[in-house]
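This document starts with one chain, in the form predicted alone, laid out as structure tokens.
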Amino acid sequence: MNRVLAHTGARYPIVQAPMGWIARRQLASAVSHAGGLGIIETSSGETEACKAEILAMRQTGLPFGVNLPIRFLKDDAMLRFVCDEAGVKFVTTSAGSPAKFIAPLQAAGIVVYHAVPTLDLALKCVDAGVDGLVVEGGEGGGFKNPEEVSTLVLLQAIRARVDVPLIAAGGICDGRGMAAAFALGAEGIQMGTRFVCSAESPVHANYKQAIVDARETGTWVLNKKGTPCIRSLKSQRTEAYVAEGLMPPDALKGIKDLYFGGDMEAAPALAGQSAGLIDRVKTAQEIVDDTVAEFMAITARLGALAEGRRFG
């Protein structure tokens, strides 16, 4: 039994990423029709925007997910409308340690994930009793540890040394990432990038065509010696911060302005290295559906290498 798929109850262990302001109700939905599984965000701090959200996503009777990013909440007001009204199963923490979130989230029957970005600290989470991880590689968009670890290595250090069921993320966005992943010792993917450039992702399509137009050596990974760290696009702004080396505090005021104005110079357009990947915007399903496709395709064929212990 996959551990993911019994603690999502999606048909597919394929995760959409929370990104602020685009996880909401649009995304979410369709990835989870699509078969896979939509989390709503948390972290735009549009604390009652997020709460009906949340409630309009339980009325779809999709299963999904909320993401709770501990240092970017003002209050624990989130944390007991997801507890006590919500709805939720499943939610994701990350930003922060999940210390004082496992026991209440637990108690009120909801499995948690939390993402990681370097072994040490996935450890901590295991032993303070996290159900599961989101393994977040350095090649993933958004924000990041400066000290970047590449999900090819982070999979294996953290497989390594715990046993609960893992979720990777960063530079996956097909099939071929997720039999890469699933070979590591994950049991599931998470995808942001991908999912932004879909046809239901509620950004401007400047945004979608600029992910498509990426290489894989479109992307910096800025503000190493400030916080946050983010990875992002390269742009004319984003070219001034990394010949800086910091970004200015301001620096990601305009997001909204770009996310839905389609204004790629207003702030950093945060995506993954898995934007030189992507050669086209397509629907959330045939995202799962291709996904899935190319997976099944993939493990076939290294089923019968193993079975007929040979390599090609």
Second form
2 protein chains.
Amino acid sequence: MNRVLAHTGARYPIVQAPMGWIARRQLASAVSHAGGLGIIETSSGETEACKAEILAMRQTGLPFGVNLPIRFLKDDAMLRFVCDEAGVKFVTTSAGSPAKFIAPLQAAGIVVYHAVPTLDLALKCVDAGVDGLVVEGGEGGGFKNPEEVSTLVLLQAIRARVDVPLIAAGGICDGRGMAAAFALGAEGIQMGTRFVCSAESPVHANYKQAIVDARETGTWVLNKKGTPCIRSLKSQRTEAYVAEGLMPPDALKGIKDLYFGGDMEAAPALAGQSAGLIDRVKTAQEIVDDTVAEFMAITARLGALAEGRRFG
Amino acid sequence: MNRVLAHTGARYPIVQAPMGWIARRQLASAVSHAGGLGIIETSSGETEACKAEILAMRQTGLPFGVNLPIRFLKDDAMLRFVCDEAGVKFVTTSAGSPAKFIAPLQAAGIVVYHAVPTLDLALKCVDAGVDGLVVEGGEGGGFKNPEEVSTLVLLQAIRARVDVPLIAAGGICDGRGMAAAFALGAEGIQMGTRFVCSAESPVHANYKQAIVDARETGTWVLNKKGTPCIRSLKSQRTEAYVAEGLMPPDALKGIKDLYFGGDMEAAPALAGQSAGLIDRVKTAQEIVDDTVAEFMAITARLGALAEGRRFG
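Can I get the form predicted in complex with another copy of the chain as well, since the one above is the form predicted alone?
All chains and molecules follow, beginning with the one already shown.
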């Protein structure tokens, strides 16, 4: 049995990443309706809006999850809401140590996966009792650990040392990536950039088009010496940040103008290297269906190699 | 048919990377004897020594290849030797544009693969007529493109646009990585760090032990604003280079003292992120056998998923 499916209730172990402002009911319900797992974000810090999104998502009756980015939560209001009122069954925690969050969440009957960028943190999380891990390779978009370890390497390093189920994130946007992740021991995948660039994603068409237009070299990591360290699309604005090695504290202030106003220079446009693999906007249903079909075709092809004990 | 096997004559599509000074007859013959493909380096610039290594390798009667790092060749002596005198059937070119090299090599009956860190260069190489590509993800060790695109992403970006056979390099050190690479469309893998840390590798035990000891976060990329940009193990010496953003022009001068004298602070110790996955020195035979066995086990497991149309 696939443990990610057992933990989430989704039909396919395909999770939508919790992008701030973007990962709300419109996108998450489309993903869950398609058989994946929609996640509602709380990293925007818009507590009341996010609560409303979670309640609306719950009303759909579809499986879903909530992300709690520990370092960015102002107080424990969201934790208490998720534990006590929201009917949430699956939570991903991120950005910090989940040690204090695990007990209350699990006591409320919630399954907890923590997102980790290194083996060290993975081991600490397992010691602290997480149910699973989201393994975040350095090629992914958004908030990053400045120690960039690729999904290919990180997944293996963690798989070799822990027994909990792993969801692979970073550089994955289709069934090829999913098959590769499963070869490395993952039981699920998480996709961010791919779902930002979906029909149901609430962002401006300019942002989706910028992802479609990006090459595999179209992103870089900003602010390695500061906080937060992020991977974004290359742009004039971010070029200045790269040259300085740091970005100003208010660099993300204009992000809603970018996300929803389409001003691609208003802030860094968070995206992963997989932007270079995405060549059109798809519906969430197409994304999930295509990913599953491609995963099945590739694993069948690989199985035929094993059966013939050959390599092509 | 696996085209890398057809092109190389090896039993398995497992290629040993051309590490300067290290990739010589002792290591290359052990790899080829084990069923992989040993490659003789010429990047050391020791032309006469490398010629002798190539001739000795040819005498074994085993399949092998030679690497020609275009930018580092002082003149065309090595190219002429490889074309005219050495009985070489397989060449990987790297570090620069292979356009001028392809015609003379192919006219001499030699199959040419070029090592590429980006889709752009891959497309140029295919236009120029290469027989195949070595796709070098940013997690690999040694000389790098400062645009770090991970193997997971780069392999897909290139596979989607070209038809020639691809050898995946960077972050791969076993059958898991090989199965992932094949899921992404590769027909072969190249391993560097794994073979540096083999019994037949001529380097000092300290270097092998440093690879064994390294975690997945144990390397970094130096000299991103200079030439050459390299990935090496973290060390006191390289920490200073990282802080400065550049390394001095003579930074690699002491590399033989490191490789063969075991002084781990004499120079940057070139290695890839897969150092974090390597936990002991193995013989080349063990490396090849274990990789093949693990590849077959994983592809069989994935094939069973496809057969049952399930995920675990």
